[in-house]
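This document starts with one chain, in the form predicted on its own, laid out as structure tokens.
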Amino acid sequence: MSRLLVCPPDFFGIEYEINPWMRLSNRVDHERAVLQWHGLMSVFENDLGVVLERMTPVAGLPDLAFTANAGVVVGRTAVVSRFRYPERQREEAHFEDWFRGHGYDVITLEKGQFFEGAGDLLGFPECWFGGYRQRSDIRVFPILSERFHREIIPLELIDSRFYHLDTCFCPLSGGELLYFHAAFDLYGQIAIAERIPNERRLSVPEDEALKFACNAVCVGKHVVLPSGCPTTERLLQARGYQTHSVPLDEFMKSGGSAKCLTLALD
């Protein structure tokens, strides 16, 4: 995780409902956000030593703040998402357009193959899981799976309070597990705990989870995610992490967190 992608919130707003945390009646404070957005860059920059590529924002697409939606970076191939959501369908081109215009190979997905990036595919080096039924659709997984030739391990989300999997899992550098168990359903419990021992998953509190301790970005033994959720940090300080904890408020309102407003591009 030492290069990321994000884009500055210029334009960012609830202006649509499509996940139960966005209300247009629950106004976003631009101003708020913007320091908040700042706040948790300068953290990868000055504290991490993090190397950020910035996008251009675009008026009229306010969700381009979170690029962990961008698509998903194999090396040099960069797999460009498709949206569920026709919202969010013209941030594809802007993404497509920035990947090509920094050197990537790129795939796109036929229309109607909904993938929407490092929001719903993540994993360890051995394995890749990814997350289906609210936003992407689980017959792009053997695609990419064969693609790349890595196993990916299908784990249908329940609860829409956690349309994306990066919401309720992150995985760490040591090979943990950051997790909302009750996001799965039985069998993605199951498949979770065949591949991950008992020793090695922090299973964090729900009310936690509300405030989407699991959307943390991890870089080497640093963890950075948004503030109040004080169990989470004790849980990944006792094995080792140095925790950094950014008020992220304004973005909770729109469902999305440290991890939403970034894409690892290594």
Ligand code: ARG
The other form holds:
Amino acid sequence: MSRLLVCPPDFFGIEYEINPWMRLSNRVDHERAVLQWHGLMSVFENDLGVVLERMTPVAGLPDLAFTANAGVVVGRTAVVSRFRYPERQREEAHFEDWFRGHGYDVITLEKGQFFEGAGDLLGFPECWFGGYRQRSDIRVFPILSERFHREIIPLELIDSRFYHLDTCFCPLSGGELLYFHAAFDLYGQIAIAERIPNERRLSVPEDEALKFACNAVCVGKHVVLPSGCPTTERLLQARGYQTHSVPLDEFMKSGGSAKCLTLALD
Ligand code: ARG
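Next up, can you give the form predicted in complex with this ligand of this protein, since the form predicted on its own came first?
All chains and molecules follow, beginning with the one already shown.
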């Protein structure tokens, strides 16, 4: 049984610009955003039987809905995020309270050790990958690697449109990787290829990467992804995954989609 942390988008909106997708002039249609969020939740709960833990939204924190950035959960331990931008640093205490209130052992990093949670740390059971430069700092990965006894391969994010690792990199339950190769430099592409053989890499075309095809949630043999990515859906279906596409364009205005709106709790 999968459990995901989510936060209703009651106060979601564009109130600042901290990534190339966000434009103050590109206002969110709030009613539409709420409907899209509930559509996504319905797929998780009703179609896939996922258990959703709902955080209480907070006025004045428009990005709290992106719970992928709460931190990262490993067993009963949670590492709380340290956001790069002051606009999102105000979320840290709320995520920390949630983890503490739900019985997690909480690890907090030092101030200035930027780490944006499951937005930038993803992987397979044995080998993890850490995206850095845009948001998280490469220096947190050795700390987490030692703490959790896992190898973490650092991947530099070279394109500011793909500013979190989860915008361009999605490990799947069968060991395959859905990714957009051009978001990484040659060194990163080679590091990925060394760990994941060619036949297990599913390469997303640029036009669909820009619709956040890689910002997908894999639950067993199901993949939930934003609508408008037919090539990606075919790639997944050819590997035996059942795809569930959900319109989430209101959240794209903030630079997020399906995966950003969830945090895996197990
Ligand atoms: N507006 C948010 C930000 O720029 C979007 C976060 C998306 N989250 C993610 N895991 N990619 O921080």
